Amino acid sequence: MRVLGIDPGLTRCGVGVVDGTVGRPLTMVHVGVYRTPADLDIARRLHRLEQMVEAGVLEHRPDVVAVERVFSQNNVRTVMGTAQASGVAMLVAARHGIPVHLHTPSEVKASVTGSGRADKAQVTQMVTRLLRLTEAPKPADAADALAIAICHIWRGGAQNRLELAVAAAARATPTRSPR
């Protein structure tokens, strides 16, 4: 499975693609960072992200996207920004057919480290580990994007054979006519 992780963000969106199954080495693809000027309109910072995020699903062709969700901070300008990046991730993917996650900081920190209080340097440490990296993907949005996709591979792919599996019980179940 191939996973492109955003870590969502107007300033900075960190993107990462991953590609693996659960009990298999991981494969980093790809890393970097989307940037938007700060000075510039809101909508045209939205209008660019969506440029940079639509390149990089026809470039890398990933089976799904996992977004981290965005939670409410103390900032609501930050959290307004983050929530307006995260909604053009799942509209270019929407675009194109492919299944869209969400994973909160917590899960996608407790998929990676073991602990969902984890701190970025150990979430970054364990992304570097984890993939087999010389070194640390830096900023910490690229080391997090990388962790986001790592979750989904490890907690969605097995969410997504039981979600299947469920469905084929459902329908194989005949059903009662109500009396």
Given for the second form:
2 protein chains.
Amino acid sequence: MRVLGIDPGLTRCGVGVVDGTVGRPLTMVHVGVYRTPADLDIARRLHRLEQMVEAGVLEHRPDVVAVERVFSQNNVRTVMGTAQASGVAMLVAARHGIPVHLHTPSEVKASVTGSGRADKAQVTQMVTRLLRLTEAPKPADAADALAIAICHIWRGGAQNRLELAVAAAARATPTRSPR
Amino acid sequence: MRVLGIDPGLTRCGVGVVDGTVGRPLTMVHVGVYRTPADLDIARRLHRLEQMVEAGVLEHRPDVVAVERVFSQNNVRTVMGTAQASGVAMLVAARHGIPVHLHTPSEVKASVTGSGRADKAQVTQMVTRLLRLTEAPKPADAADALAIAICHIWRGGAQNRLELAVAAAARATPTRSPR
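Structure of the form predicted together with a further copy of the same chain, given the form predicted alone:
Full complex below, order starting with the chain above.
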């Protein structure tokens, strides 16, 4: 299973692509950060982000897109942009018929470190180890995106397999209107 | 000037198209509500909304898209969906090179009723009167969307004219890469 993990943001949107299944070693396929200029208006920033996510989906063809869930209790100044960036990522996935799953920051931390309250350094360290990378992915948003993808692979199990089968069947059978 | 006003929401997204300029009578071109089913996942709801906004933009060809600004202090349960819906509307506008403007609920109410603390009934009544409609637009989200469009026309003035000229020039001159 290939998962595109997304740590949503308007200024920096972390993206990480990981291949793997439960109980097997994980492979990092891609890691990066999509940035949009802070001096552009929000509408154009969302459009730029859409184009980058679209290109990423077309390049890596993930089976699932996993996005970090945004809470409105977070930093009020940036939460709207973060929510909108996550919406754009979900929208692009839906357009391509790719299932989308949300994971909370605590679920992601607990998956890769064993503790829902781990700090960024700990998450980065575990991501580096689990993916057998020679150096830590940077910036932190990129490591977080990889952690989200790993979290999804490990939490998924039977539910993932069912969804993948349904999504594959949907792609194979073009929708027909009733006669 | 033709303005597409949007009162963003996932369950109900109000849309209203108004033609007009400062100091001239206003004309309602369209009013409606885009709905997405609450039992669909958010990604697919955002995708449905995108398709409806896209169709609306293509049908009505607005010069400006005016969106009600979402505040994170609002109802925490629905604010994320509302923020994402507004992001989708902004994104579609940007994709078509249409300028986007945000107006706060108080600005909208003050524009059409004279008071930033007017209630929904008052806003609906004034929208009905200002557009010379024989009956009040329903549901309330639709009336709000018309109010947002009217607010934009009346607040705009010189800034609007400048933007329209820039947007028109940008559409007339295809972007070329430097030799």
